[in-house]
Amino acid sequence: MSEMTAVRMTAWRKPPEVVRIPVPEPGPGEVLVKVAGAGVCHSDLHVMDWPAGTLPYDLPFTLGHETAGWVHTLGPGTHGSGLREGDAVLVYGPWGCGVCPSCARGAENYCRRAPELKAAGGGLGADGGMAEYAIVPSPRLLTPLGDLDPRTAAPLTDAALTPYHAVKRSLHRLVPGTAAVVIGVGGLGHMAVQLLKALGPADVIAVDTASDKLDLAAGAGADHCVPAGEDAAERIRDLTDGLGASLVLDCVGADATMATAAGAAAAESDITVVGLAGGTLPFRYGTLPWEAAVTIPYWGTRPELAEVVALAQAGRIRPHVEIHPLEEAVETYRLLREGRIGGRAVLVPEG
């Protein structure tokens, strides 16, 4: 049996390991994807850092929940799916049961049977895309990429889909004359800036602690860049003539960033937290503007992923990608933890 390189999570609170494992074979209903690239997401660090028992995942499993590649082998029962061997595809990240009402409408991110499942998707309890090949349990989880390069398209499935879902639900607030704030210009944040510019007329204000991340935001189209700090909310209010922002998208989710979000929000605004840093936002009379809504969305739907791909095909959005060899995954995660990745790192198998 042939072998392949894979990045496996083998223990909690420890770095992953780069190992050799057998190349899997697709069973009935499954598709084997030859991986072109797998995104390195900050949420992986949270998964690694949580103690045993926090998540229902069985170890070991292959990391990588942002995956793109080419259809390599169609398993029995999948030949009527419309997919062909060699097609460039993006793997939809959250894997639900596929049959509940939420999954039936493509919202597998909100699968009603999720508590019964042992994994949230490939790279999150099940084997993901940080390998030379990856098994996808159903053709429904594959989105055609057309002429997009799968080596650099992998971040579309999370780094773009997650903020797209978050921004889309607030588009009714982003009318001319309003502002939207993106806090944290990393993998998700740099895509959020582009999505806001592509989808609506609001001014976009980016906030980050690092000057190079603010430079990335400016290059992505941000109208204003504000250094993070205690006066960030006040500076945002100055930029908005005292009104505040109609949408604040917190891509960090720490105490400090959520405090900035609350201070920068306008009346009748959305404060949307997609970062997983574990912060707390006090919610009581007087802590938020009138009719400010606070929400924590999760990922996005399968139809929304197709919409994200369409935006990328039209040239409206483009991930800023740093390519790293798959074999250097442990070092790449270290760079991510130290804040030394610009945009999104993508691990690419040799050859």
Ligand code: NAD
The other form holds:
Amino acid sequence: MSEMTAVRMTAWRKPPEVVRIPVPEPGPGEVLVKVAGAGVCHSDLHVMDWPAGTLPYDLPFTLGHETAGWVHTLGPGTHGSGLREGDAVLVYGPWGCGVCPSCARGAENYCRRAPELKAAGGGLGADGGMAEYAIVPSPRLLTPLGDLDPRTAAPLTDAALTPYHAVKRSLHRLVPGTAAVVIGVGGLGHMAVQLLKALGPADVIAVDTASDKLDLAAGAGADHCVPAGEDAAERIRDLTDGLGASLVLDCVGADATMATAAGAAAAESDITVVGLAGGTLPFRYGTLPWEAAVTIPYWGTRPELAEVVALAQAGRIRPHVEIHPLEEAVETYRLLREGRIGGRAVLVPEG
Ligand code: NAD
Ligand code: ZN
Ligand code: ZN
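The block above covers the form predicted alone; next, return the form predicted in complex with the named molecule.
The next block holds the full complex; its first chain is the one shown before.
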């Protein structure tokens, strides 16, 4: 095979580069995926902005940790996996060792050997899916998509899996008569709204600074939309008869949104911060409701990804996708930084 286009991180604190590199060949145990689409996640902007040394990754590597496509070539030793060439697949993003107790239960997001691995997954230290083809190290990291179109399914593996994991652990709190808040209705947040509506009876309240994002939230099923700001927590208390929300999912993670989260949470609630904006939440008597629990979850497990795909196959969740050409990756990241993407942008190779 010949060359392909790839979007590579070549320097810290610089935009990525669109370059030509050889099409890789799958080694023993590996699978070569023909990429249908790769989601453009806000985490990549953090990765690009953080100074050298923050992450243990060697440069360059191909970006794209939210990837879907078709099995193109099964590497030696993978023919017994049940996968066939042409199958539509989703790439599970956090690549662990595959063997430790966390990986054994499918929680490769919390692989116990992560510090030794140097890369968190394809697109995060190892070559990812913003290319025409991508190597996946093992068939275990591929989830069959069945009839779902891989061009628009890519966001399921991060924008949906991350809030799915975050919401699922709080479902026992979301009984009838309760409310859940989603702060930041971007790629993750618009899926979080849909997931909350699909999984439970709680009223869903969406918060964002941008009115078009609140429109997207309403379209995704939010019961109430509240503009972000200092009075957002009070608005949420009014909407919940003064009780507050049993789950606040902060998909931004800035000082301001965490303050809103603390102000909007009920007693015995979960304040779950998935956004990585680097904010701080004071944790002491008087700053949080009684028995509120604060947690920072990372991504989700392989079994949970299969559950997310099942929800999408049943038509219960559907990513709102903007298709952009792979060649326009740098421009698409710029649009994301400026808040000008609705839902999730997916980069699609030509042909
Ligand atoms: P995005 O850019 O698509 O969406 C962010 C949304 O937040 C936008 O709608 C924006 O208008 C809104 N927003 C920004 N500032 C706000 C504020 N002060 N108040 C209310 N709304 C505000 O981003 P995304 O791809 O959905 O990612 C969201 C965050 O989640 C990022 O920090 C990303 O790094 C992080 N992330 C974490 C994990 C994890 O496992 N913990 C996984 C994926 C992404
Ligand atoms: Zn991501
Ligand atoms: Zn492991």
